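Here you get one chain, nothing else, as structure tokens; it is the form predicted alone.
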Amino acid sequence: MEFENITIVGLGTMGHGIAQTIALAGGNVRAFDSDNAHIDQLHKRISDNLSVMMEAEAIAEVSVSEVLDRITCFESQAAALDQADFVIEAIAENLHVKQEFFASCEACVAPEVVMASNTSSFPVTAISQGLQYPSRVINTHWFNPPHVIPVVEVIPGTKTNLDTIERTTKFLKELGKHPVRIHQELPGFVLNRLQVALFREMLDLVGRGVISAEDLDIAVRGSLGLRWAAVGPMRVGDFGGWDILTKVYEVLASEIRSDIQLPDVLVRMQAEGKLGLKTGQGFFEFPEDDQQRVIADKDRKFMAWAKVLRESYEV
């Protein structure tokens, strides 16, 4: 592989699933995480998540053991960037805090490491702010679930240099990954930025009586969502006919919310506490002793979209 020893850095929600990536692949991981209850759950959650992919067929039959034996879990974060290649860093989302770990991360590694954060906000130009080299510091946005979801965003920041970019995207390549590079450093990226619009006229006509919350999920999902997954929303559009499009986007765009406020319905949900999944309620209800059922359903659905999706890049 392009890079031997990979440390992780954090192995909450997505550092185990990253881990997990790079050992089925065949890297060795260095991981670490402040908090014991994340080390101690790592092998069985992975172990998990293996006999569930493998049961959905979305991998090929694997040893479990061999997997878990590519990844050691160390006491402290220095010895586990001691002899590292690549680094991951997939901490809290706080800025202040990821600039400080970047910074206690230089001091540990060799100047030629490449240094990737898995931040979802902030650009990789602040997080590197005050590195002696920032030149090999650079953005991997994975998606949740990271074991499952085959694209992996790639953002440089301003002083990035090429040989960290063209590395990067070798070795998630070598993941079985669909790296995109972002050309600019823009607040959310592309994808969150995408999603945020959809979220924001969905909530809306949701709030507003439009259309419920499960009706809006069967049309997506029967119509855009379908066509999106198969093709692209890009090449969706070329099909359509770019003439027609204008004609529908010069009619919609005055109509469609574009305020900033939150929409009503999701500021009513907070108050109530309604946060979905954790609080158990959502516009949908998870009760506590069905969730893991519910994650693990989830979770087979997105790798049978990814097998078809794995499928449709090689053709």
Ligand SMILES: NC(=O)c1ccc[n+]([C@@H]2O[C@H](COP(=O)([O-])OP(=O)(O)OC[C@H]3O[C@@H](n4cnc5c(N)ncnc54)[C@H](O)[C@@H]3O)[C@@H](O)[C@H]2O)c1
Contents of the next structure:
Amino acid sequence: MEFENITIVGLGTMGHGIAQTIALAGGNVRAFDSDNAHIDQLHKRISDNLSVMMEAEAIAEVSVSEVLDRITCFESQAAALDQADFVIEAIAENLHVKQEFFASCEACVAPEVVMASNTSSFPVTAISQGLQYPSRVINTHWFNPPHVIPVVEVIPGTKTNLDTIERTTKFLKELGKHPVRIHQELPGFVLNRLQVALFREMLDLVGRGVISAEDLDIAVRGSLGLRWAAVGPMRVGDFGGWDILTKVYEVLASEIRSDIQLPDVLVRMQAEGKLGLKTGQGFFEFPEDDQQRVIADKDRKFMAWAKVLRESYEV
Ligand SMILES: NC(=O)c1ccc[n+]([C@@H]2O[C@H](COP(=O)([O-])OP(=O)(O)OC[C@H]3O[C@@H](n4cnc5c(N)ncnc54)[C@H](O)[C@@H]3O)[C@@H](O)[C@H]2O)c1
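Now show the form predicted together with the named molecule, given that the preceding structure was the form predicted alone.
Everything in the complex follows now, all chains and molecules, and the chain you saw is the first one.
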């Protein structure tokens, strides 16, 4: 592999799945988290994930113990960073905390070691400000669950060099991921911008009672979602014809939401504490005693579609 020893710092929602992906692909993972509970749970979490993935045939049968043997947890960040060829940071989403991490990391590793952030919002140019070698810092933006979702956005900072971009991209491909290069450091990169654009309109429509939440999910899954997953929205446009789509665009551009107010329904849901699964109620109900089943069912669906996608990328 492009990198032999990969240090992961932060073993929460994202870090544990990234560690799993790397170990499954044959990399040696050196893991650290400032919270011992996350270190203690790491092997069990990954072992459970691997069992579910094998059962869902999302991955080939593997020896779980062999995968876990490639993941070593350390009691200090410095020990985890020792011998690292590649570092991935998946710690708290706080610019100051991330800057501190990268500064302390730089003090422990050789100048050629690539240092990647998994930030969802900060430009790596800001995260790497003040470092001696910012040319080896890059953002690899994984999606949750990281061991299932194929795409990783790759966003270089203004000082990131080509070698860092190329080696990181090669490494992600070796992990079985689909790295997608983003050419400018915009807030939200690309995919979160698209997601928010859709959220704005869909929350407005559901909030105004134009369509129910249930029907909106059914409608998108069986039309836009299917087409986007099968060929991608840019090709959907090419197939549909941009002359027609230009006319549709002209009619609708002034009709759809374009302001920066939070949709009323979102404000209401916040006030009522309806935050989704975590509070037992969002647009749908999630009784506490059924939540594990619902999550496992959702993960199985993700895996089944990811498998179809993997095969369709290959042809
Ligand atoms: N959750 C998502 O859907 C998602 C998606 C893409 C990117 N991200 C980004 O990934 C990063 C991690 O997010 P998460 O959802 O895994 O968070 P999380 O809270 O689940 O995990 C963060 C982990 O980092 C540890 N940690 C915090 N500060 C630390 C430090 N200084 N040193 C060592 N360990 C530290 C915490 O103990 C925790 O275990 C964030 O930057 C987040 O924005 C999250």
